[in-house]
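One chain follows as structure tokens, the form predicted alone.
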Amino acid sequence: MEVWRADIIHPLDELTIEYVAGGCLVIDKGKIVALEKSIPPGASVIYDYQGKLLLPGFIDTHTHLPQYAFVGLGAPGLLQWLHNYTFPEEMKFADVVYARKVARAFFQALLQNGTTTVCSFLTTHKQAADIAFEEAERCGIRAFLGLTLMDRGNNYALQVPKKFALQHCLALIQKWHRRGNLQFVISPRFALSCTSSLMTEAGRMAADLDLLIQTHLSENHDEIRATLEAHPEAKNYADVYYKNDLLNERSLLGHCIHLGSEEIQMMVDAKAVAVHCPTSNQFLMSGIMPLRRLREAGVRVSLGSDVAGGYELSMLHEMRLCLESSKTLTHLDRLQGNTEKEPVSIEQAFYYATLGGAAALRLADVTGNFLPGKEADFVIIDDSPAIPMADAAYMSLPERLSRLVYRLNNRGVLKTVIAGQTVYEDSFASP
């Protein structure tokens, strides 16, 4: 048995966080045995991080590996940004040397930020996808990765005809799906870049092989208008996916900012996940996802960094923007006389970035908190850089969690551990 001692914080559900000051996480063969308040008898290895924080590994449920090289570069809107940066950058992944360089840097940055599980789009290049899986396996991260599907639009260099795209998906599935910590995800870029035929067959493949699906929904007004023009048979954006077998309990839909009431109900009925990407939504001026409204309706929610629409891979940063976005909408509600609504709480934001993300990826019985039997995925954080003065004031664990979310980002990550194995360690991290 191993024992990791620190100040432990983990979610029990969407509204409940357990705080254990000076707690001991007991691990055996990479799995959690218990969360104790003191060192249990018989413990053979003790990692003592007293005064530091021990949290579940963060879970990023929507991001883009190929966009990592241009984080922080924006444009007036989504579609122009795609043409200015995303499509030219993704074309570079025909070069396998470049593809490996970016993949290795991307996964390393995730681990440095305390992210233990990621769901990411790749490019349309099969060789680059193979390389991404290789690099994910090499570094040990839990990775849900998908070959991006697109067979329409004016980006001809990135298009792959349906027949070949689906053949490439099958080959990648056979080689990588459920190999260690890896899974393949069916990944239409968005309805605007896919024919109905491609989406329908990809949806059927996902159903037949029980695969998760990731795509984008209602991020930007121009995107919505163009999508409905491209798919006139649909009554709304969500209906495009519904008609093509892509809206169900395995669907992770990024953004979901401008949904109508009927679309929200469609998501509830389908049990689909709305992946909130608050940083990206602000950075590209797309809008603010009505998180509270979606949750009150019964939509499942998780968080994503959406690099490079988002400019950080830090899920602490996404938690912060999640809270601030919700406060903005609450303020607008109150200006209109609706004083009963409250913003999303820090407990909820923390849940979406940990256990909620695990639930979205169907890993809630594997990771996301520290219940016995789960895999030991966690991050050790020195939160002292978030403390403004060297005294003991305002040092309860709830107060430290608030400061962690609002002031730290990734500066204090000392260790990232997946299934009991250290996959990232700061050079000054020894206990």
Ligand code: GUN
Given for the second form:
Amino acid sequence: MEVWRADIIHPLDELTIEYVAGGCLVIDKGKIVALEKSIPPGASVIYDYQGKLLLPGFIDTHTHLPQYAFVGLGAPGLLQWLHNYTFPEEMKFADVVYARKVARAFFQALLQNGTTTVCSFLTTHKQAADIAFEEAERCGIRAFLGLTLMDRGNNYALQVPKKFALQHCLALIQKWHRRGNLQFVISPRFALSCTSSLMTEAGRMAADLDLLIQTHLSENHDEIRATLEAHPEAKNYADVYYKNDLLNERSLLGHCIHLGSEEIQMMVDAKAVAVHCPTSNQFLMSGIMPLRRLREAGVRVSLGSDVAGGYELSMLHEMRLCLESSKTLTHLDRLQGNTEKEPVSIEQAFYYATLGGAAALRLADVTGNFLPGKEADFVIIDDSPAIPMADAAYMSLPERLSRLVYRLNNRGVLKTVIAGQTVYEDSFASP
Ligand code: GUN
Ligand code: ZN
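Moving on from the form predicted alone, please list the structure of the form predicted together with the ligand.
Following is the full complex, with the preceding chain placed first.
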């Protein structure tokens, strides 16, 4: 039995966070046994991180591994950005040496940011996808990865015809799905780059094999317009996915910014997840997802960095933009006389980046907080760089959380642990 002593913070649900200062996380064979207020008798190994924070590993439910190389570069406009940066970069993954180099750097950076579970798109290249799974397995991260599906549009070099793409999916599923901490995700890029027939067959494969699905929905006005032109049979954007068996309780839909009320109801009825990517939404000037409105309607929500639409892999940064974008929308609401609304709370943002992400990925009984029986996925953070006067003032839970989210970024991550195994350690930090 191991004991990890630190100031422990974890969510119990969307609104409730437990804070045990000087608490002890008791672990046995990689699983959580208990969260205690003091060292229990019989503990053999004690890792002492007194004064440091111990949090659940972060969960990034929407990102793009093959876009890591050009993170921070962009144009304010999704379609132009895809054309100028994204598609040319993703074409480079035909080169397996390059594909491995980026995959390795990407997973390493996630662990360095305290992310223990990630759901990511890959490119359309089967070999590069194979390599991404190999690298994820090598570094120990919990990874949901999907071969990106594209069989229409004007970016011919990235397209793979349906028959081959689905064969590649099957081969990757057989090799990797549910091997260790890995899962395969069915990943049609978005409705603009997929024929209906590809989407429907991919949706059917996901249903038959009980796989998660990820795609993009209602991110940008030009994209929406082009999508409805490309799929005139659909009554709205969400309906394109509904009609093609891609909108259900296994679907994670990135962005969901400009949904109409009918589409929001479709998301609720389908029990689909809206993945909020506030950094990307701001960076690409896509708009602001009405998070509170979606939650009030009953839509499931999680958070995603959407690199390289987003420019940080840090889920602390993503929480910050989640809060700030909600404040902006609330401000606009109030200008219109809607004065009783409040922005989302820091507890909610913390939940979306941890337990909410786990729930979105159907891992709520595996990870996301410290209930007994779950896998021990956690991150140890020295938050002293966030505290200017290095004193004991302002150390209540909301105050500590606030400085963690607003001031720390990816500084201070000392250790990242998955199922009890250390997968990242800051080599400069003293034990
Ligand atoms: N829509 C289709 N592909 C992409 C992508 O790679 N990034 C973002 N942000 N939106 C998309
Ligand atoms: Zn995306």
